[in-house]
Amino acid sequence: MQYFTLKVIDIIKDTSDVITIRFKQPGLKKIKYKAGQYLTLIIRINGRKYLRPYSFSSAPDIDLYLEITIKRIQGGVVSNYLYDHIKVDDIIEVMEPMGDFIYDPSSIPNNQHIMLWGAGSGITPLMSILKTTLNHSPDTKVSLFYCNRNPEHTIFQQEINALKEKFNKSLVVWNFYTGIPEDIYLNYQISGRIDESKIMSVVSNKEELFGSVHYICGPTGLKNTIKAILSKLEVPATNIFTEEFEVLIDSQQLDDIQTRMVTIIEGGKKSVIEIVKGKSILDSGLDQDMDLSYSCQTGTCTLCKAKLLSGKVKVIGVDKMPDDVAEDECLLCCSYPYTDDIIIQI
């Protein structure tokens, strides 16, 4: 894993609760990334280290600077701290770019239809993909379906409008607004959330969907709705990509989990920590000031992979483990103690 230190050179207020942080590229070793990937920031708040992934809103080989976009959310320790305290000339430590929600122009033919689906701050990686597609594959048709409360809360509204004007033959943008009256319908503006009836009204043309590739970023409910409708429309699952920054846990999955003591061995040092019912091994370790590696916390980046020497853990919140996790390994972010004899080596 590579680490970099980046200097903040600008802070752009996109909406009343969203900022874009612009970093200067390192002078000697440039950070290389792909459209759709994220950057993990290492932030220290009140003596505790936090690692948080934020998607690039800048596009590689197009934008001169590195940009991430952050939304203030209720209870968001790091997002609120950054929104309130970060300033120009601050130096931030970051991990190398990661993530598999990637658009690669070389792997998709120019004549395919790229469809981007997002809500709120889910536009962030889609913006990187949008700029990359339009600039590298100008003959590719691109449709953006974007849901917000109203125009005033639409992130990147000016930048999207500029792209529409510049790439008017390639780009179509459908705006869905939940905060405007139902009786208002303007050209390419729809009142209400992205739901089945509205999707079918704008995307049911089989010719439009043939060979289409879809990128979805937003709340779990939105992603599930769109995937289900695309399946009905016979879009192959291999042509649908989703970004996973949210894990929803059914409380019933925790019914057979108890508070237990777990032994963690790191660099020859043995620690015994209490894993409270309802918390993953990773979260409990971080709460007890252990310096554990992690980033996404959704079971995809595998930075929190560890060797399970004894005992059993229950995997919660992840449907499929990554291929590079062996049978005697576990991901601490989605592992919950199932027996009393757990020993983990990291």
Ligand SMILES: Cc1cc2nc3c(=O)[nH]c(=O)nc-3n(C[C@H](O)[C@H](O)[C@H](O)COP(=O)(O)OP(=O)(O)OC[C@H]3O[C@@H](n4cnc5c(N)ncnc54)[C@H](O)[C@@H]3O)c2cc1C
Second form
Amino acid sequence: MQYFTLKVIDIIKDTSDVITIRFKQPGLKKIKYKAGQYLTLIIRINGRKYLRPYSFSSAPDIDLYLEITIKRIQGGVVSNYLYDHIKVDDIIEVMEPMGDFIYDPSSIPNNQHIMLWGAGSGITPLMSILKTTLNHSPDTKVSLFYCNRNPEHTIFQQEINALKEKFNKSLVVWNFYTGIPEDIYLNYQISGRIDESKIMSVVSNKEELFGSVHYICGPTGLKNTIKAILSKLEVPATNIFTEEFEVLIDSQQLDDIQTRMVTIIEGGKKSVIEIVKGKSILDSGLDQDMDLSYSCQTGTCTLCKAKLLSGKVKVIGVDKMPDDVAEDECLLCCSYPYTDDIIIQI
Ligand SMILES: Cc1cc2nc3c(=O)[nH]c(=O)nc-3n(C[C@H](O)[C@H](O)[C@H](O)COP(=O)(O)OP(=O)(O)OC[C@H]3O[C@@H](n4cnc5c(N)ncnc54)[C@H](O)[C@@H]3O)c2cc1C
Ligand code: FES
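Other form of same protein, the form predicted together with this ligand, not the form predicted alone:
What follows is the whole complex; the chain from before opens it.
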């Protein structure tokens, strides 16, 4: 893993609860990334180290600077800290870019329609993909379906309008607003959430959905809605990319989990820690000041992978384990203790 230190050169207020942090590229060791990837920030607050991933909103080879866009989450430790305290000239340590929610212009035929589905801060990686597609493949048709509470809470609306003007032959944008009461269907604005009937009323036909490449980033509800529609149409899984910012845990899944003691062996040192019911093994380890490796906390980056020497864990919040997690391994961020004899080696 490579680490970099980045200097903040600007902070842009996008909406009342969203900022974009602009970093200067390092002088010697430039950061290379792909549209759709994220940067993991390492932030120290009151003596504790926190790692949080933020998708690039800037586009590689197009934007001179590196940009990430952060929405403050109620009660959130890092998002509020960044929103309230980050300033120009601050230096922030980051990990190398990661993520497989990637748009690679060379792997998608120039005439294939790209459909971007987003809500709220989920626009961030889609913005990077949007700029990359339009600039690298100007003949490619791109449709953005973007859901927000109202125009005031819509991140990047001005930038998107400017792209619409510049690329008026290839880009179509549908804004969905949940906070606009009456049913309006005006100027590419629709009231309510993105659902099947609204999609079918704006997409010219099912073949258009079937033949497109889809990128979805937003809350679980949006992801499930779009995936269900695409799966009914038998859109190949290789043409659907999804990114999740957080996992939602159904409390029923915790019914058979109890507070248990777990043994963790790290570099020959043995620690026995308590995993309180409801907390993942990663969360409990971090609460007890263990220096554990992690980033996404959604079961995708595999940085928290560990060997399960004995006992059983329950995996919660992840539909499919990444391919490189072996039978005798687990991801600490989505593992909950299921038996009393758990021994984990990091
Ligand atoms: C791959 C990836 C890319 C991401 N990109 C972005 C991005 O571009 N912009 C951005 O703003 N965030 C992004 N996030 C989310 C970000 O990493 C943090 O999780 C988020 O800022 C909350 O961190 P926190 O420390 O403020 O909240 P925490 O203190 O970790 O959590 C506080 C509470 O907020 C809830 N919560 C955590 N994350 C979210 C969320 N995203 N939405 C709603 N509730 C949440 C938690 O369940 C918890 O109850 C991304 C996450 C991932 C995994
Ligand atoms: S922190 Fe990314 S998989 Fe666990």
